[in-house]
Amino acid sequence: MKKYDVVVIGGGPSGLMASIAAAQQGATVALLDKGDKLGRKLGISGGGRCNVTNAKEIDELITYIPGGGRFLHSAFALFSNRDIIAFFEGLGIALKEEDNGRMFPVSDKAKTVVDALIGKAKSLGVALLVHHPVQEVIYKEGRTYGVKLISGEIVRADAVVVATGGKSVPHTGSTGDGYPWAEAAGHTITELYPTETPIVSKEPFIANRELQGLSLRNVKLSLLDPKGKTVVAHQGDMIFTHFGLSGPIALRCSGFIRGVKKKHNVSQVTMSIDLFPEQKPGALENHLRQLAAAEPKKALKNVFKGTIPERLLPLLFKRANLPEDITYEHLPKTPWQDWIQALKNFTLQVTGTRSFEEAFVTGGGVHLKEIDPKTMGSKLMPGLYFCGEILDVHGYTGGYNITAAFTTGYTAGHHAGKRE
């Protein structure tokens, strides 16, 4: 039977970087992965070029953060998205600030973020251990013993930190795996659900796929409550799908539809996509009358081609009453009202979102409540340690999941690492 100080279960990026923390404090460590290599999906993030981190001040991240952001405070105090910057620098690795914030190492490969983890590791003495998938976490007299592995072989320690992550990107070994081990040392599992995912629409035109490939630039996408009150609205990119709608915005709204159904016990919802969100009604009225009046025995839909997305025509002058042949100087005046409502709330129903294969993020985890934010240990169980995308904590894409992963990896290895 081996005998560790420290045994860290996953090998992803919270993994990692909890080897790392625990063999720096001067414990002896293993990592056990169940894969053949260790960092995959830290290896496809960032669209293979790895966004390490975001470097925003860390109380505008936190907002970035919508599911438990609030409770990484005291795990930023200890090892910050600088302190990852910093981290990553002194391994050798150049770093980039691109838009918003992202982070990327100048290599654009998220192979030297992985290889320089491993090294890391290596260096401190860790033994990194593949094809050691762990069947369960052992707990004896009230306290964490070790781990059995699915072979039988018990591996004893006296601190687990569990990084197994959740259920989102399955192939790159994210399973769930963790969950019965922590509910089996007394925690509660918090509904789990696939977030920063795309959003599934049954919509006539969703369904022609009359709109599939067509991107919007620039525009802003809300999700509405019931009674039309907005839940979480965000400005930016998307593009309409063959099932509904997909990217960054739609990403990001996508992690409040199931609580807006929940809470209101609805089979769908309503969106709104503002395609003039830097101008008010008013103003893009005026603008639009222009372009119209200059060209009165011109079509409409001719006219404003050049202004509004081609194929969204057809939609607008139909949810608008008119017809799409109708020139300005045959216009009447009271749709304009109906025509800038359209312009400024294209409405859609959505049932919900896509699964956790094509999700990026699993919202849900171990319940914040029953974990010390300041170590990432149990509160039920002495010697056992959660990091990653096992707790309910959940960000948006573009750097703020990963951070979490390492600030987390760090805090959990840190303390679990700590000798008495």
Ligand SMILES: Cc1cc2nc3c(=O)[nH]c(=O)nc-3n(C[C@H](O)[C@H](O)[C@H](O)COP(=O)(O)OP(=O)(O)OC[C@H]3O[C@@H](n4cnc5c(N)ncnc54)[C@H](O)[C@@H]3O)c2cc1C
The other form holds:
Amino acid sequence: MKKYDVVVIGGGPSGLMASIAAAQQGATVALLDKGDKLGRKLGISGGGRCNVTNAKEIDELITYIPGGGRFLHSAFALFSNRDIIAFFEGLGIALKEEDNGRMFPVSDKAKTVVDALIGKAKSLGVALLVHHPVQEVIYKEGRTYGVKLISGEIVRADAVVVATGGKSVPHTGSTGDGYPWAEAAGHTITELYPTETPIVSKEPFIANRELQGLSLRNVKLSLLDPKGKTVVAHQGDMIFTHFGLSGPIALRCSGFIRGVKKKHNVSQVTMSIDLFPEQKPGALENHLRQLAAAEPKKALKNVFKGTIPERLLPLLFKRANLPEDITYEHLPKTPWQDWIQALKNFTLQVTGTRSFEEAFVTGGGVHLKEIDPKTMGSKLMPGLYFCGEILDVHGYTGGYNITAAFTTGYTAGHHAGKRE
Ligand SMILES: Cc1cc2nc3c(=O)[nH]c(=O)nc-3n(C[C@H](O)[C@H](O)[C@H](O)COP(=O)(O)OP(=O)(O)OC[C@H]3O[C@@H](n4cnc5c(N)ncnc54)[C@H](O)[C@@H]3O)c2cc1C
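For comparison with the form predicted alone, provide the form predicted together with this ligand.
Every chain and every other molecule in the complex is listed next, the one we just looked at coming first.
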């Protein structure tokens, strides 16, 4: 029977970093992954360029991790986003900062990052074992004993780091295998749900694909509760698809839909698009009035073409109860309020989100109350550690999940490696 000080299960960003941190403490380490290569999901992240971390200050960065961000304070104290940057630069991987603090390798290739992690782990003597699917974590006499592979082989280790990821995009190997192992140790798994995933709507204008492919730039998308109160709102870009909404701000709102539906026991919820978030209603009205008044005989739909997305105009006119070919000189005196309302509060009903197959991230996971935030160790089972997406931690896309995976991975590996 093989024996290591630390066995890490899962070769994603959290597991790779955990194995490195454990080996840096002088531990003998094996990293077991069921796939044929390591870092598969990392390799497709950030559009294949690997959004390796985010350069924001920690206090701000944490606000971009709506699921459990504050739990990460201690882990960041040990290994922050600055440390992630220094870690890769120390390995000769030059990084560059793009919009909103997103950090990428200068090579624009995720492979650079994956290879650097693998190279570092190898140089520290970590046994990197692919094609090693783990069946279960073994607990004996109230503590962690090792792991059993599907082949039946048992690998002994006094510390086991579970880094098997969530359930999203399962073809990358993240199929939720680690949750039952956590439950077997007495842990609670909070409800799992797809997040950072496109939003589904059954509105007729979605079903008839009237707006499919229409991108909206710098708009504000809000999710409302049944009383009309804003639950979450994000400003940026989005796109209409054949099933609903996608694009950065739709993904960011997606994780909150399930909660609102559940809390209010409703099958659909309202979202609102403000097409002109930078302009107050009065200023917008003045602006549009001026445009229209300058060409009083021209149909408004033609006047507004360059200002308002053309494909939205028929729907907007319908919502403002105006004929599409109306001109400024025939415009009744009062319709501006409806018109401005249609532009600043374009509502639609949404029923939910797309599935785990398409979700960038898994919401829910191992309950954070049962994990020591300083070590990522289980409070219930000595020798058991968790890191990465298996934890009940999820962030927006933009490098926040990978950052959480690296920081929790480093923390888990560091403490597992110290054999504390
Ligand atoms: C398309 C895509 C793009 C993304 N882009 C971004 C982005 O831009 N920014 C961002 O912050 N996040 C992004 N993410 C999310 C981010 O990639 C994940 O949060 C991160 O990879 C999670 O790391 P992890 O180590 O916890 O798990 P994973 O990366 O999921 O790795 C888990 C590993 O465990 C292995 N494993 C599972 N079960 C077993 C078993 N039984 N035995 C052995 N091994 C096992 C798997 O094979 C896998 O290699 C993206 C995700 C996707 C799918």
